[in-house]
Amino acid sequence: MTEPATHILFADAISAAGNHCLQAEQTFFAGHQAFSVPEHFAAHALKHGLCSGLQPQPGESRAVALFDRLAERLPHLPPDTAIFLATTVGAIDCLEQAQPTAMPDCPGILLDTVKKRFPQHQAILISAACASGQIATACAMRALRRNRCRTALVIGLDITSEFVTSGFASLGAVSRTITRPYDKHRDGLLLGEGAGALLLSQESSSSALGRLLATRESCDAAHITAPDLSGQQLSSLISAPLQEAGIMPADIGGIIGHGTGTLYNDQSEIAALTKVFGCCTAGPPLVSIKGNIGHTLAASGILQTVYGLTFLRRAQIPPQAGLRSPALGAEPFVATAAQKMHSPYLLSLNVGFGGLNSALLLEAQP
């Protein structure tokens, strides 16, 4: 039996695309790549997607400052609201600034900040690499469907840091120029930071922004950092929420892909999409917002859902930022201009280290 849809009562995000969703919408549909070199750590000229005007107080974590900015805009939380926090490294700058013998619990610092802000509500941490945001959303949906809470607040947040930049650079995954998701000349990702929030409920509301229909997660365990290049595992995952919701591949109006701009991620994702949508007359329009704002780690899935509501409202998928020549197999999906959505269904994909995969199906508010 199909599970009832989960309603999105509130959605907001902060990223390099803009401090508000309206600014972000303009960034995406202009195809603008919002990257600059950080000043808060030694980035060695590598560009990042930075949240503008984010200036922590002396001794304050950048992650805590970003959360505080987001929290000021959150609505009043009803009683019996559960909070799901998605982050990969949390207040990682606390580790960078600590004494050599100190080992601060960086995700725990951010979780404690959330708990202090909302002392009347249970808050839990979801850390599942770069799929954390959508997996946290899936956990919230299941909690609501099992009547474990009345409403659920899902928060995704990560910051740019020397620690994470060094890690991705050591893998040879960082672009020295500009990130180009799904482009044949792509040479790596650029990192970004962001924070987003969703307030979810099983109770329908005339003011709801959209609906979450189905979600699925899997672990293909192909490699600790590399995906399954055949796309077989990811294609199976994509098919599952469509089947649950009773939606055919041809009914999907658009896709927000993981699209890091690295050679392997994009190759595996294109292979998976071809397996699922290759039977369609034309593939659904595809975009990776990482081309605009960088890879925001755990925030990615939340930002994709928040901004995806904007795309659904416009019934358009924005142009793929950084695209010049589509990679082999990506030609039916990506474009340098905005693409029309022919249906109110949007698919969002996240992939994380360790073989983690997540697919989420979003619908415009009927």
Given for the second form:
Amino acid sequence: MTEPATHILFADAISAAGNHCLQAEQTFFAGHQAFSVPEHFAAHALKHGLCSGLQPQPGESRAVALFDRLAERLPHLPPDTAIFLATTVGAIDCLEQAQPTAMPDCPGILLDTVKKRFPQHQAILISAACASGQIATACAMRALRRNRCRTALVIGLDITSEFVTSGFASLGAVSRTITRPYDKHRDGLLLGEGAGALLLSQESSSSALGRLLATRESCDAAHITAPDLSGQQLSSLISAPLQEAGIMPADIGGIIGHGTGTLYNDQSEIAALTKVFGCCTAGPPLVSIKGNIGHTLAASGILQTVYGLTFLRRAQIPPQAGLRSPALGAEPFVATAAQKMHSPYLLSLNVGFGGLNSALLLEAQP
Amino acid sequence: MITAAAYLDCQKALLLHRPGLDYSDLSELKKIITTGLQPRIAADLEDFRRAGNAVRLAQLGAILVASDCPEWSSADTACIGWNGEGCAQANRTYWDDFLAHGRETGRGMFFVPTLPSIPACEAAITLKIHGPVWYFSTAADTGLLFAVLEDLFHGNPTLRQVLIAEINTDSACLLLWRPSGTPLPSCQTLKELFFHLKDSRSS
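How about the form predicted together with its partner chain, since we already have the form predicted on its own?
Next comes the full complex, and the chain you just saw is listed first.
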């Protein structure tokens, strides 16, 4: 049964691509890789996607400063608005600065910040590793469709930190040079930070920016960090929202992939996309914005939706930043130049540690 | 409707329908589960050896709930973590280890569990649960928990049941739930709900 679409009434994002969506659009379509070495922690020359000019007050979390910057730009929230916050580690710099025995609840600190800003609204925290952003969006869509709230504000936010960089480095996942999603010679991800917000409603509006048609999530249940390289679970997952929305794979105009730039993530994703879309000479155009702004963890799913609206408006998928020579199997999908979207349907993918998968189907505002 | 449930700490496990278990530590519980637990539950405990307490409790608790369920199948199941102690202890453990090694080398085995969703993911891997898996935190009210889970059912027509996990560092409560017309009592924690259900059955 097809569910009524969920309308996106407001969308905004801050990332290394730009402080505003217009700047970010230029970054993406120029294929620019917006990386630099951070000064707020010892990054050992590793580049990161940083939000420019973000300078927290002494003792203030970088996550709180980033949230404050985003919150100043949010519209007035209607009374019956529920808030869904997606984060992985939240205000993790509070742990880095804490006394040796202290155990701050770092995601909880960020949730409390959100609650203080919007005390009249119910707020919940969703954490699903790097799939948090889209799964929070899915939770919001379901709450709206059951009339548990009239509007839903979905926020995704994560920061760069020594904690996270050292952790991903310990897993051998970080590129020592530059990230190249879907490239034959990719050697890892670069981390980034960002914050994004979506205001959603089941009620249509003439000023709506786009529509969320369907969403699904699943778990590989195979390995805690490694994806299922066959792409079996992910391909089944991708098919489900398409079926729910009554859309054939050939109708998909473009894909924003998870595309971390690690060997295994991209291989798994390419295998899944090949299963769904076939091995034809030209599949739907695919891009990973992590080639431009790095892996922003829980924010990535929200940023993909926010920036995806820009791609839908232009009916173009931007060039894949960092791409030199497509990985085996990625040739039908990725390109070094912008690609035209032949339809108003955009598929967005998130995956995360634990084998978590999420697929979200967007449609351009008719 | 709660179809099966388990509450466990590092010395004992209580089940909703079946007799409880006593053990000296979680390694002994694992031995009991893998050698003598009836009915036998197909489970992957490959990550148990290197896991911290939160993950071990989630893995073993998941198997106990499955064994408590009259007709267990992992098909069309979700696994959702809710509240509990989250990841503060795991974060501290990773960071202390990183500092102790001169801020040069983090260790992946300590880094991965720093995400609050990891215990639920490990429970899902243990039982091969392929449905939705994530963690969420709300005010301490099971009414809010079940409202979100009812949403999840509404959006996933093939979903049959949800394994809910409330994980702390030294105890865990896991319930197998499916929607029904019968309301559950409002509690602050799953542990409170478990003992309410257990008391209701024995009275």
